[in-house]
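Form predicted alone, single chain, as structure tokens, below.
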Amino acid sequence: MRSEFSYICPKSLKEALEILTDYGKRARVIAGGTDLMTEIREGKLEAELLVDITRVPELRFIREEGNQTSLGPLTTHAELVSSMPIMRGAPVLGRAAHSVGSVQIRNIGTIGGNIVNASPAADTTPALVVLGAQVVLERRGGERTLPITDLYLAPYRTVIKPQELVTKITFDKVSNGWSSSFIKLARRKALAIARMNVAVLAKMEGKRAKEVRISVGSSTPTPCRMEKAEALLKGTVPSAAIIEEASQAVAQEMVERSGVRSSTGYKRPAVQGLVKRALQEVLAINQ
């Protein structure tokens, strides 16, 4: 049985925020709808009003602003993949977006929807975490900005209030001297939801790793950086041994954050292997 609800399509950000203020928890926002449509088909949508923001022009953009890149929440995964500003300043995000679903899903699914849905398996979230992304939440009469890691309370739960809308995602460019990797492990190549994924950024200073950032998806209750492994790598001359140690540290931190579960026996070596491959790529270390 399909869900029953009213539908409205605001034409401006002001109109959208006014509607959300008036309806509060009784409204749900839809953009690409790749996740929400499943709820609707299964009759699980708990809302009186569906607010379609796809025709709000203020929410669709990719801009370079000095040393930063800014994205509108309606930016699709396909637009990220084909964007020169993303390829120049955040290739790890472009690679993550390219891994999302099928061509059809990438053409419809949005970066804002991927963030707000708060799925642990979201492909773009680990990339945004290592980029140090900030998320702007706007409501009628004000706004607030949060680090993306502060946006999440638990799987599928965020701090976003019913009257708020994600209006911008920003992050510093990581072009000069940075290398990046994004690797995804899924059940099959096409239309696959990630069983886990890893995003890594690294900046070298001579032969030493000046900074390394690591985030693993589908492995921790909320998105985060793997700071213990990052600290192990910082300032070192990369070697197979230190990469092995850092990969083990990531797997151990995953267990500490998530606890021991029935899937831990599979996930622990899988995470370790993914991180090892990603670190070998960004630090140019062969096995």
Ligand SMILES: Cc1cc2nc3c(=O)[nH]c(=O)nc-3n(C[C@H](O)[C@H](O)[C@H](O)COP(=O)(O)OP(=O)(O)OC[C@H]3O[C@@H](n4cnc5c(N)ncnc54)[C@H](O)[C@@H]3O)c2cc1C
Second form
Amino acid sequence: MRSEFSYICPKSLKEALEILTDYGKRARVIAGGTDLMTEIREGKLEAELLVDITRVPELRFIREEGNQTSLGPLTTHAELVSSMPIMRGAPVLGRAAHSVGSVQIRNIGTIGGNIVNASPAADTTPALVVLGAQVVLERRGGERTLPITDLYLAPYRTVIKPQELVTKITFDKVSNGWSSSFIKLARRKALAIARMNVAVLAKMEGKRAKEVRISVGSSTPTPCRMEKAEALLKGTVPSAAIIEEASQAVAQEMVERSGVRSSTGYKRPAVQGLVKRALQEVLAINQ
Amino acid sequence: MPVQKIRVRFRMNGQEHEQEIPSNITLLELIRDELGLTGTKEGCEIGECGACTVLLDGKPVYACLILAPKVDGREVITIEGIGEEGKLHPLQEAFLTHGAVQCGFCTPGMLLSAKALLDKNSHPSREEIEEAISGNLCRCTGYLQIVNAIEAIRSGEKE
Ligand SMILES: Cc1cc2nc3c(=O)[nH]c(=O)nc-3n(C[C@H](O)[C@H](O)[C@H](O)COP(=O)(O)OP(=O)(O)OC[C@H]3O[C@@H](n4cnc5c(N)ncnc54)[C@H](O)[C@@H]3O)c2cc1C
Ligand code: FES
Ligand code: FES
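I would like to compare: after the form predicted alone, may I see the structure of the form predicted together with the named molecule?
Shown next: the complete complex, the earlier chain at its head.
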């Protein structure tokens, strides 16, 4: 049985936040709906009121302010891909958005929905994690700003309150001297392999890697940076051997963070291979 | 107070519509069941096959994943809205002459994805054509004929 609900489409942020405060848990936000439609179809949506935020003009923007880029949560994956500020200032996010679904999904799915849905396989998340993105949550009469990694409690669970909306996502531009990579494991439906992905950013200073940031999707209980491997690479002159060592360290850290599971057997080599490819790309080391 | 039934006004295929609809139906159900336009196909219903592709404000989307109340104030183009009565759209001609239609189930969606591409890029490369139709599955043709047909339009080839 399909879920039943009333539907409302506020035309301003103020109106949206008021409705969310009044209804609390009885309301649910819908942006593009690409994730939510599944819940509705399966009758799993519990809210009595669906609040469609796609006509709230304050939530749709891409802005550059000095060294920072900020995005409205309604920015679609297609808009990210065709945005100069993103392709120039955060190509890792552009590539992640480009890997989402198909043209039809990218035209509708939003970055806000991708973040809040909290699927471990969400493609923009590892990119936002390496960018060090901050997420602004607003409710009637207040707001708070959290690093993206602090949003998540567990797969599909976040700290976001029913009264809150994601209203802005910000990060520093990473153009000068930074290189980046985003790689996603080809999806093989028959094997039901989680859609693993990896985002890497690196800043070189001469021949040395000044800073490297790595995040791998679908591999840890909540999104995070792979700090051990990052520390291994920091300050080194990258070589095939160091990349090999760092990729192993990422796989090791994944197992430490998530424990050994039935999926560890295939995930471990998959993660290791994926990270290795991404590191080779950003550090320009060919094997 | 919001209600379970929603009144929506939208343009479909050049015509204004005003309709009272249940809040929880999809755009696909609005098109097929409420308006009786069956050219838009119902396949997987989970955003995997592309048979339900329509243009929403000119962009290809999966009608099975759009909540119908969202069309209020917007413009929808379905396969019935391309070409004219008794005269095929050039893309439809090209699909026929290039053998890009076999069972035909994917065709309406393919045509709309192709139209959206050509509307914004009149000279797409083969790669761009392949990318534009990658969200539309075809179980019959192996895609080659479809890409050829779209490419023929691009280069203005007439047969
Ligand atoms: C066929 C298919 C393929 C897909 N492929 C991919 C893929 O390759 N990679 C990938 O990462 N994802 C994929 N997805 C998932 C989905 O498309 C994305 O997660 C998308 O970005 C979700 O955005 P949305 O606007 O559609 O979210 P919605 O479905 O509207 O919302 C998702 C959740 O976020 C909440 N929400 C939305 N916006 C806000 C906000 N501003 N503040 C607070 N809460 C909010 C909603 O309440 C809901 O809980 C796919 C989905 C489908 C159906
Ligand atoms: S029916 Fe909509 S994508 Fe398959
Ligand atoms: S022609 Fe049969 S699915 Fe494409």
